[in-house]
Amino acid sequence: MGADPRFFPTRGPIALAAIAQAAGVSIDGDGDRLFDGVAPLTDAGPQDVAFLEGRRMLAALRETRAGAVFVAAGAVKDVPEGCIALVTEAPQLAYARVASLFHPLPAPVPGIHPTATVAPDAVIGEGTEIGPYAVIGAGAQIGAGCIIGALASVGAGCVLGAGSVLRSHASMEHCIAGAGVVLHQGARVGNEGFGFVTTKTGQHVTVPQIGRVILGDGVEIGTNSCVDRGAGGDTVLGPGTRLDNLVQIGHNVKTGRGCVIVAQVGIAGSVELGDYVVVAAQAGLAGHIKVGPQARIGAQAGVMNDVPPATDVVGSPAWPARETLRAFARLRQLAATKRDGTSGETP
């Protein structure tokens, strides 16, 4: 069974042959054979593109009754009678771009919904879609072909380029976005920072966040994150930078390109993140410190120090990976000696 119709209109049936180049894959032959859409190994059918997700789903490339699947060539002979393979290095990313040929993305409805609010000054691009119950604030600039969704709210001065997209909720104030950004469901950017002196009598006194939210080009940042724009300078989100749902992305924190940012992950201000970096769902990185390129930070981790290039860590306070598993083996050893003094481990 392929996507619900209702909510995901194909574009096909596409001919193999089209599909193959779309994934930059050869074929011998059948490339007039059509198909209807993608689906998982498990419910595909014979009109139906799959892939291979690693190993451990042998056995259900094996039983799929799919038309064609992308896979790695070592796996081609596990692929059923009856079925096409596709043989690529990056299954995953061919069939990325075959679900986007079976499924575009939804082009804009040019025009204003009666509903919406639009300043006077408001600068509105040609081709754009602006929902119901939306807020284009005074002096905005949106670029030609954006989608602002219903009740989305674009502040005073605010520039969203190209192409860019504010789904449902989301909002965006004290902010310069590139071309191609997408604001997801309830996404908040250009909020006031956390940013405040507590006096002797306890008093917490807020100092004014003066600064701006700069988001490059392909942004993507999820449902009901939040970006915090800066006390003094600029909260910068490099090209191609990507954040999950629910995260937390305080005052002044710049990243590079294309650093990924998963759920639940709070950075504190002023921290600096090389071009990209992967930090995994639940992490806490204290404020002011600095991440090398490519470092790779692991979930739950608690980073206080920085943390050199192309380096992984883990654990709570954070260390290279394999000086965290060294010291978790060091424990279990630990935990299993016995009240004598000798080990508990069998030899």
Contents of the next structure:
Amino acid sequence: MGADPRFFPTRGPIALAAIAQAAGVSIDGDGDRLFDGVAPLTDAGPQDVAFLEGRRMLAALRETRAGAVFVAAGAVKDVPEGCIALVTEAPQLAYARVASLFHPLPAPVPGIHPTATVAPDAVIGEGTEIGPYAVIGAGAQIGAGCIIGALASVGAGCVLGAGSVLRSHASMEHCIAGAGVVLHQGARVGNEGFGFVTTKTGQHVTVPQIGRVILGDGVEIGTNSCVDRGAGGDTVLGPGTRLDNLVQIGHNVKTGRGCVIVAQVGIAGSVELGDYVVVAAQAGLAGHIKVGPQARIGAQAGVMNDVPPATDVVGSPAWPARETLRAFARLRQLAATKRDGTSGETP
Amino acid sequence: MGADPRFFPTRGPIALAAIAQAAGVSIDGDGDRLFDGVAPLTDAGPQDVAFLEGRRMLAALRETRAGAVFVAAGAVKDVPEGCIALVTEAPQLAYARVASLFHPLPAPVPGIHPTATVAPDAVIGEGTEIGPYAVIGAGAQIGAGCIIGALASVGAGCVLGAGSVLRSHASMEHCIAGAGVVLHQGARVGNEGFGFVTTKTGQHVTVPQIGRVILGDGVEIGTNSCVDRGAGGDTVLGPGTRLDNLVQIGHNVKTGRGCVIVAQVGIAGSVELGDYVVVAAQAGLAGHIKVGPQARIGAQAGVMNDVPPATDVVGSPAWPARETLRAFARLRQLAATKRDGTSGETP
Amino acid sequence: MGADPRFFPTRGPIALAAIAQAAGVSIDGDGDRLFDGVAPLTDAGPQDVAFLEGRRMLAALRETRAGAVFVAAGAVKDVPEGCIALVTEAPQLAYARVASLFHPLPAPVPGIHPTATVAPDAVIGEGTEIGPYAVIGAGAQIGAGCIIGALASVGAGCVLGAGSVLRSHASMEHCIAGAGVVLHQGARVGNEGFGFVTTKTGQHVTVPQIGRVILGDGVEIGTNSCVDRGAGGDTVLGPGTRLDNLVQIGHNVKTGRGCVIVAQVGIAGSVELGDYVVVAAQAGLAGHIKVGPQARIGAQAGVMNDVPPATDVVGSPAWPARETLRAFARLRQLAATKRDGTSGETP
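Can you switch from the form predicted alone and show the form predicted in complex with a further copy of the same chain instead?
Up next: the whole complex, starting with the chain shown before.
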């Protein structure tokens, strides 16, 4: 059973030949066979296309009723009789292409909802959709083919590139964004960062935060995530960088391209990430550190120091991964021994 | 002194007999005595009803000026002279019943605010209240006696059961919800999960997220919390499950009934929780793990592996509680010794 | 190069004499020299004023092209030839004063946007600005010179003191707030806390949350942060206390004045913080503990017990800082040794 048509209208049925072409795989035989949609291995029927990436769902593959499955070469032997094996190096990517064929993202419905408030000098690109109660500020420039969702807001002077999306309740201000940028529901970009000075008498005096946020092409900001503008100079997220939900990005953070920041991560001010850095869920990065390209930071890590390129760190405080795991194992042994070295309870 | 009438209008005064009946306790004597409201032990006056659960506030009980107090049998001796002891096994539950008597949740004011935008084919149940700037999408079905707060949104095709509430700024989409569901302010349900594939050249390609969110009866989603829809197949929260604030629920998570997820917890995709699992504040659960019914996960835990039923785990990485606490104690001892085993500074 | 005038209009150029006066520094010579704005050391040109606080940016100071720089006395020797050294004990504070001179916070534009919904009995102070789609509830009292941003909401009965700001999408309810209070974008104040009782059959029964939130003068609540109202009695944030983004404050928390709560901190119900407590990013505080004035809680700490005044704690569970750091160092040593005490791999 495929996607609920109430939420995901389908362009199907689609012939196997077109499916194979979209996925970049070759087929022999029945290119005219029709498929209705995509589905997970466990739910799929003979009119659905599924996929297997890795080994976790191997048992599900062996029992799937899917009509066709994207698999890597090594899993072909596990494809059930009667199910078409579509062989590819990258099954999930192939699936993504085909899912988009059946369920393309809704195109903008060009026009400005009568309840939207658009400043007279704002510039709205051709084919852009502006939803109910959206607010577009003075001098804002919104590119072609964008979607501004219900109750979302674009602040004065902002620039948003073509094909970008603000989902409902999202807000951007003090921001220059490229093309294909997505702010998910409730995302907040361009807010005033946590910048103040404390006097000798304990009074906190705000330091005006007069920088901006620069979002590269294809940047995505997750649901209810926050990206503070620069204190002086900008906060910059490189092209293709993606933030998951409930992430905090402090003022003047700079990332390279294609970084992946998972849910509930906090990155303090002025941190610099190189290209393709991955920061796993709930990790925290202290201010001003530099993380080299392709470094990977473990879930819940607390990173206090620079991280070299292509290095994995875990733990709080974060150490290189192998060392931390050895320390935890050692601690576990110690917990099982008494102070005099004899064994205690079995762990 | 009871609740501020500016915010919490009272149905009082109410007679002790009615109070006792609502609470399921027995009284002797003055059932006609009138009470004005409820209050904490430290603030209560002779016209207020208070409660003591556990021992933490025992000193406050001994000095309370409350007119009546719900207590367990063992605390009756600590109830001051002149204060009526209302004996019950569950004092806080009794208090909750009586607080609701004095301050019932505001009933919906039936009707659609003139500024709300409701799609022509949306179905709005009898007695439902729709507030200012609320947005109800095409084909949405909202049950009877619901409240949709100001600036909240219900996406196209959604179903919301009777007696449900969306507080201000909340949003739901791609969602089927049962009866008595509550989305608190800024809660975001049905968002696109963090699903993409990275090509060999580092480009992130979104995998269409074509599942839904299914919320059982009585589910509550806390303020600014996020529940992502399924990638394929659904994200499912079982009846009575409650999420606190700033929680992240990833795509395809499934919970049993009555789970309790405290503030700022993150649960990665495809995790399965059994019935009545408790996850304490700021814990993180790695993807695809299974947590058995009635397991309890400690605050700030980092759970990487399956958790058996009725098991307590703490720490990051999480181990069974007793083992972790022993490890920390051992580590503390070691910190107090020098490398040669002699004692260092007094910890 | 100074701030982007598209977002930060400038009151410049401003003469050095006025700059010095605002900053409380003395100058000799050219008080008539004009400056255009402020900028970071690395970006500043001859018409900009910059600052150096501490030593981190010392190299940038030596190479700056800024026309004038606020520095402490010890850094005067590092100020380049031709750049005016403005000597002060507190360079960043001086910079803040001057940045505000060039880029004052936008004053309210008095008036109520035609799309705003204001209850007939709400009281709006003189000179207050109410933005598009803002919702002001019955009997709310908003002071003079406030700004209520687009799509923000003030609930029935609330009181907001003079010169306060709700940025876009923020919400307050069940709240009494002083003067100069700021709720940043998407901040949520006065929500129902996570209060319920679980019956023997596993049903969660909500305990009515009939307290309020009291915000002292100058309190700031960060983007998408949450402050729950009291269960009975109030949640109180003392004057000048500042919350960063994505912070969770549970019901009945009480803070003294000037506390600093950094991003993604979670403070459970009924915690009490003294004056000037600092809680670093992602820390968690267990319910009902007391933290003495001027204590400092480390990033990612897990605080289970009371903290004495002026004490630093780190770690999870949190111990006094020196002890924790020694424990981690010891653990690191152990990780580098084998079980028999001989050295393993070099850490």
